[in-house]
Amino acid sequence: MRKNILSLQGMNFPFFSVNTLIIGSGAASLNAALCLHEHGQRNIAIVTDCWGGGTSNNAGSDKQTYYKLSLAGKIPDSARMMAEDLFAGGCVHGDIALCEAQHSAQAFFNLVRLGVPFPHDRYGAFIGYKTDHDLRGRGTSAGPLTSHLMFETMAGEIRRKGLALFDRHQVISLLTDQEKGEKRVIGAVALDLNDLEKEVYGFVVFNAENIILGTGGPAAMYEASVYPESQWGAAGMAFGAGAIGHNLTESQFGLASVKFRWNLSGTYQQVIPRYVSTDDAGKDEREFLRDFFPDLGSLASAVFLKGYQWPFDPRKVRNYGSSLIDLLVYRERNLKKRRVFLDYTKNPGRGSDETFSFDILSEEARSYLENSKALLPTPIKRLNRMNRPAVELFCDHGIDLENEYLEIDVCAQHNNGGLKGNLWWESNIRHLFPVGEICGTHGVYRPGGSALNAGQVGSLRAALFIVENYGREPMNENLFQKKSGRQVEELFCKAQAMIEKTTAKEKFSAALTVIQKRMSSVAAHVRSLPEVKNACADAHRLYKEMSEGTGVKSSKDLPFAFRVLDTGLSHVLYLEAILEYLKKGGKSRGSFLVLDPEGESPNPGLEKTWRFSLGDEDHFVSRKILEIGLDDKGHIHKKWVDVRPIPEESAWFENIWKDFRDKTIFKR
């Protein structure tokens, strides 16, 4: 890594170039670097605002899954099938999911290697459980914290190695340039947080052949959120810079807790907490689940099999389904405003005319518990048996189960969709590789898991993919001051002209929450297009508000500034995408319901006004991709893309031994 001063304009801008910056310090982010180092790329550098402070390090669930090839047992698996199932979650290109299904193993021996305390048996087999869209017990497990036990790990293998870092630095901004008649990314430039009332404000300067993006999903989207509050994403920067996305419509929602935020998925369920409401104060408690089933056991086995169905899933809202929950807490929060709770103290069905018991439970709901030693009196009893650490998790946050309810809500939790990439996770800006989930390799579908797979998959392959083609050394300071200084000075005056309004912080706090209010109300797990077509133009008009007129106190909030700037484009083109697919005809799918007035009633105790109608598959938007982007003036562009079947793969080792041999393999 070299460094040096940028003199633009009389200002002197610390100035670093490596071959590879690495943007984020998730797991696909850290996997990307030990891959690249242990491949023979040196010449690299991580830089993160919050060093630990993503989604890996700090989310989970009650058991959190890892989605890998079936490695135990007498299920027959390959990679071939494992392709087929990825590629049946619906818009999900089909060499992607090869590539994924491919270096499954690869990738997950990768971690058992590193350290990662995967469990296996006595004769070394990784035995495996069956998640969500999983037929052939794909998933493993290190516990509640699996991701966060992948970053421990790397981030451990990372300090050994010295790799350089640069935490506390703030990425603002892409710069790219036209290469072969391609745009191409060059540098970055970020905001070293603990200099910013320096005469530059904290302006860092990078000069990079390549950059590995692993900033995350669109996590300050939406105001119900399981994200962890230390992320907010990056795609807006990406956006900005000319990046196209895809699939930005498929986001999944589900049940989570509120005061520590936490996905309410397994066993959580599995136990059949008892659902409580109560006004704001706490008081005038009511089990709302109640009135929409016809029976306490037809409700009890739902709240069981939210545990193994966890993510809001429209297909499983009629006939007494488990999503059918997710819409009354939904309903209960936002329509009654009414806090709702899960209470483990008790089990449901007090003050009615049933009484609980595990005989009124449907036989799968039963016997699992049966098998798991757990036919106790009450669902913390259960709770404790089964899984332990799911109760401590929430002690070390200060919550009680034993003695507390415990607040939830519909959160968004993950990004299915994201920005485009090829075969080698290269997007169509040259040199950007986004990995981990601001990668949107997911369709309508995916396996539970099966987003860890993909980080370690892509951040593996994007670094293979640099090592063989884009190796060389960044260009000379000369030369990258002539290509990107009138970018960098341009991000240097908006900043500077941030500060001379001297408009209050709390205009870029306002906007914030009226993004984060917008996105949960109407383009989370219930849309429709009336609600959507305003709420679009009314995000085209506040972002135009935020980019030429909102200020700052001091250099100081400028870290704000641009992270609510970058989370209000994202929410502009998320939302240009979500209207594309109504206008198109789109209907409910994957883990969001469109209320249809010609639709069916999901429940004979809702309103009217829940109606909707299910996607076909052979609808257009059930066969195409949504690529939307914006184009150098900052114009809104859309394409439908044909998805990719998986490619039929060559047999003959002969004929990919010597493709291997002269590196055909790695060509673009």
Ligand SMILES: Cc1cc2nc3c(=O)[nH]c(=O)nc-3n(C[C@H](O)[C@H](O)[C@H](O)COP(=O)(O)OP(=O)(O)OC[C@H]3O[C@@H](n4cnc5c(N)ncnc54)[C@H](O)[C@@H]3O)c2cc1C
Contents of the next structure:
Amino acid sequence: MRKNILSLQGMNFPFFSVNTLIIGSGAASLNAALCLHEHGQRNIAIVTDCWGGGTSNNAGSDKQTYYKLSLAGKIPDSARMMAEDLFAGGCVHGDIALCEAQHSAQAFFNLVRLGVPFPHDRYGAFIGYKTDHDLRGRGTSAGPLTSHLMFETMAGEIRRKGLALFDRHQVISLLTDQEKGEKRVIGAVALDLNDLEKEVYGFVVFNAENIILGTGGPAAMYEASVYPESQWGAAGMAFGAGAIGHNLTESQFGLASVKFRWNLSGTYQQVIPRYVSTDDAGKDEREFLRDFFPDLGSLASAVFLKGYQWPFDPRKVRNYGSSLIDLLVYRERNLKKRRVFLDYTKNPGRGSDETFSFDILSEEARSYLENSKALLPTPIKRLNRMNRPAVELFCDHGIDLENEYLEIDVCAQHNNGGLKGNLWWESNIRHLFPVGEICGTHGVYRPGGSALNAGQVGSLRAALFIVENYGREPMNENLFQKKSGRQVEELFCKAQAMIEKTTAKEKFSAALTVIQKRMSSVAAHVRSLPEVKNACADAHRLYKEMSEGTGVKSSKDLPFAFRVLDTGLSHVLYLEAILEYLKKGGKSRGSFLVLDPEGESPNPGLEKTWRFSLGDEDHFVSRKILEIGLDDKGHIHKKWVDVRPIPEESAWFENIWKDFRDKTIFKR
Ligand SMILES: Cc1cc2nc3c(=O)[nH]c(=O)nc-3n(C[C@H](O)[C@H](O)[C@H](O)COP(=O)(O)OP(=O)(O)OC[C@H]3O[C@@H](n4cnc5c(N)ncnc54)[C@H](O)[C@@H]3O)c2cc1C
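How about the form predicted together with this ligand, since we already have the form predicted on its own?
Let's see the whole complex now, leading with the same chain.
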């Protein structure tokens, strides 16, 4: 890495040149850095706003799942079968699904080799279990903190290898140029968060032949969110540079605790806690679910099922299914304006004429509890028996499930869509490689745990492609200055203008609150065309206002302002994508329900406004993928593209060996 000074208009910006700049320090970015290093590319640097921040290091669940090719047991498996299952999620490109399946074992064993403690038996069988949308037991787990262990293990390796790291550097813009008629990335600008009060407000410029973008999911867009607070997302800056997004309509939502953000899946539901709502002051307690189930047994069995069926799924709302619970929690909080809690100290049905007993449960629920030796008198006793660490985890975060209620909401957890990449994870902007959650390789449904697999495979493939094709030295510094100077100056002027406006920083705070409320109320798991239409128009107005008229108190507030601008632009594109989907007649699917006055009622006790219909797999929106992006003038472009099928591979060894030796396989 070369260090220099970039002089523009009499100002001196710290300036670094590298072959590959890796933005973010989540599991995907760290793997990209290690793979590049291992394959011989040493001129690399990681730049991250917070080492240890982001989703991978800070999120988890009851048993956080990593999805991989099945490697043990009697159920046969193959990469082809795995690709077919990923593809079956709907709106998934077949070539990408095939890559994620083919590299799955390689990526998994890389983590094992580095030291992530995935369990195996005495014969070396990395035993698996069935996760959602999975018939072959491809799930595995290193416990509730699988992704944290992945981060920790790879972070240790990064330190041992002494890779260059810019911590507390928030990237605010990507620099681009034209090459052979195509747009390409040539660098990035970051704010050094320790140096904001200097003359150049902490601006640091990177000249990079390649950028691997691993900035994670769009967490900051939602008010109800189980993403860790340290995660924001930075898709806005990629959209601003011209990157195309796809499948932005597809995210996952589910029940989570709000005081300490944690996913309430698995045993948190299987022990059958009591769902209660109260008024704002904690008074007027009600077991609100009971009005919508025919008897206590069906209610308790649906709560049990929520353990396996965590993300909200409109197909599981009818017939007293487990996703009816998410809908009722949402209704209670958003429409009735009441708070909702889980009570682990008592069984459901309190104060009614029905009494909870194990005999009223479905056979599946009862036998599960029996096999777990958890036929115990209260939910907390059952949870202590089945998963004591789950109780301790909340204790460590100041919540005592033995004595207090746990406040919950239906929260955004994961974005299945995101930026588009090709089969080497290169975006439509050449030399820019989105990896991990920001790269939306999943479609409508995805097997639990496949996000972590996709992050590892994508970052591995991006690194391989860079080493083979884009390994050259970064651009000559004078040339870089010529190509990027105006972009850096414009960005700097934008920052300067914000400071000069000196309106209160709270304007950006207020805008963020508006964005988050808007996304959680109309663009989360309950959607309707009229509401999204209005929200979309409001989103454009807000983003325009923010970009043109909002100031900050001082340069110390610039990082926050740039984040809110980024989130603002992202929410415009996400809403535009949802609007387009609904206008094309798209119905409920994945993890959202589309209200439809012509549809059926999800439950006899619910108001007419809750009518909905399920999507049809032959419908236009099921056969195509919606791509969306901005042109150079900032206008939005939308395009429905065909879903690419899974390629038929040539299975002739000699031919593939030759292509491999000739490097033909690495051609774009
Ligand atoms: C509660 C919860 C449970 C989950 N459970 C599972 C599961 O069981 N199985 C599964 O497969 N997936 C699960 N997921 C999803 C999965 O954890 C994430 O998709 C994955 O960890 C994302 O990794 P990443 O490397 O892409 O991004 P992250 O780990 O989020 O990292 C993003 C990085 O980018 C940095 N960054 C962001 N913006 C900037 C910027 N502008 N400049 C510099 N740096 C920046 C952040 O600080 C961070 O270091 C879960 C997610 C949540 C929230």
